[in-house]
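Only one chain is shown below, in structure tokens, and it's the form predicted alone.
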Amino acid sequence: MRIEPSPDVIGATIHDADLTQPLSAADFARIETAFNARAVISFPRQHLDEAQLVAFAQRFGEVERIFLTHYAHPRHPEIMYVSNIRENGRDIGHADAGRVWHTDMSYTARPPRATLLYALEVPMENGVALGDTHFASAADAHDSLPAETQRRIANLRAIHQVAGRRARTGTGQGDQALRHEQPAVIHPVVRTHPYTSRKCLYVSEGECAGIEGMAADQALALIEELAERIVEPPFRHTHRWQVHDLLMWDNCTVQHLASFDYRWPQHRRLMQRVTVGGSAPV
């Protein structure tokens, strides 16, 4: 197993490594480490059946159970397809997922430690995979802010909610009424790692509606500010997909961004996503 960090401030690609098999507690302490420490892992080539990737998910933590019931596995509730392929007139998978910056379901009290995406189909054009996902470092942007501005912000607490100005953003119209049904929650503007204690901005324009003890139009310009921030180009990474990688993300440290530049029914896009749950925000 042979793990090769990207140029980049997050990102890592671990080769050689056979999810398919129980892994030794060595091999598994070197992949967390890499994950803790780059955010974003890539294992290309694997070829996983859906007990095997619930099994490698649940070497994390606890695999999570999605409220978007209706895309998930029918013999596997932990697997949630993410998929732009329609049958019956519908969509089989969660097709618009990742069209704003966020990280994902900040809106929870205990948002997940990490998501895992399995490509089994990729959108491809000429040759060229299509369909790239972005990230950004939360941790590297909140580095980069002057001292002022962290003293500033350090004990701000913003408001998530899921159907809050997320819905503005014309994404998630199909499931409106599921994501009625979930409370907004409170969390840190600024979050510490629970296992690298790095600080990190916690803050997405998509989820954020405001902050406590703030004006409303003060506090949706400052959760501008700091999600703009955290996008910004030296702290970005880019994983461009092949059929068969798994790539996971730690929704601590960075947000991400899908590209859509791909469309139904010229091109096709299957993934399976699974989530490993976390702890309340500190």
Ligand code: OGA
Given for the second form:
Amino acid sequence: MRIEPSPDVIGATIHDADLTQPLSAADFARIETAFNARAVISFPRQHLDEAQLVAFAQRFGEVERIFLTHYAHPRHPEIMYVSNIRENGRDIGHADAGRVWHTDMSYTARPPRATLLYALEVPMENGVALGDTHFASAADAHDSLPAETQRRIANLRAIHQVAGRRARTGTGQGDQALRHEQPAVIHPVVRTHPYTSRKCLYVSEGECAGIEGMAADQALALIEELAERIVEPPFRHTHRWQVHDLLMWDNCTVQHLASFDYRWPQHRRLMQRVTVGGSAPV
Ligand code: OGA
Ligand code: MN
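The block above covers the form predicted alone; next, return the form predicted in complex with the ligand.
Below is the entire complex, every chain and molecule, led by the chain shown above.
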């Protein structure tokens, strides 16, 4: 197994791992160390069945059941399909997994530690893969803030709700049903990473509806300013997919964004997605 860090502040490729086999404690420790340090890790050329995918994810913690049950794998309720493919008049998977910068399920009390995406089909055009996934380091973004800003935001808490702001602008309509099931939650604006103790900005424009005890316009302006800081070029990393890549990311350290440069029916994208449970942000 060879761990190759990307030239960016986040990201690493782990070569020659065979995730179909149970990992030794030593190999898993190397992978987990790389994951905590680099926040986005990819394993090219994996040939995993569903049980192997879930078993690998379980090494990182408890694998969550999918609440969007209509997109869950029929026999593996921990696996959700993310896809643009339509069969018999319906989407076979979640087709809109991230049109805006976000961190997965920040609108829940205990957002996932990690999300895994396993590529079964990757859209291509003229030999180039489409549907890149973009990442940004909320830890490096925090570190880049002036000390005075870091002090000012250190103890603030933000209100997260499914498409909290997008609902108001009309672009989060599809999430209305979800909003009823998920009441707003409050998380610190600056999280301390549970494994590395790094400070990470934890706000997003899509999901953060306000800041506790702050006037709405002031709160939204601050959320916007911090969210924009996170995605500045020095903190970015992009994953260009190849079929059979397994990619995983740390939902505390990074935010991510899907690109929608592919179209059904010319292009087919099919991913299996698993989330590993996390702790309440502190
Ligand atoms: C997700 C997600 C991005 C992508 O599955 O949570 O944001 O590129 N996916 O599919
Ligand atoms: Mn996502």
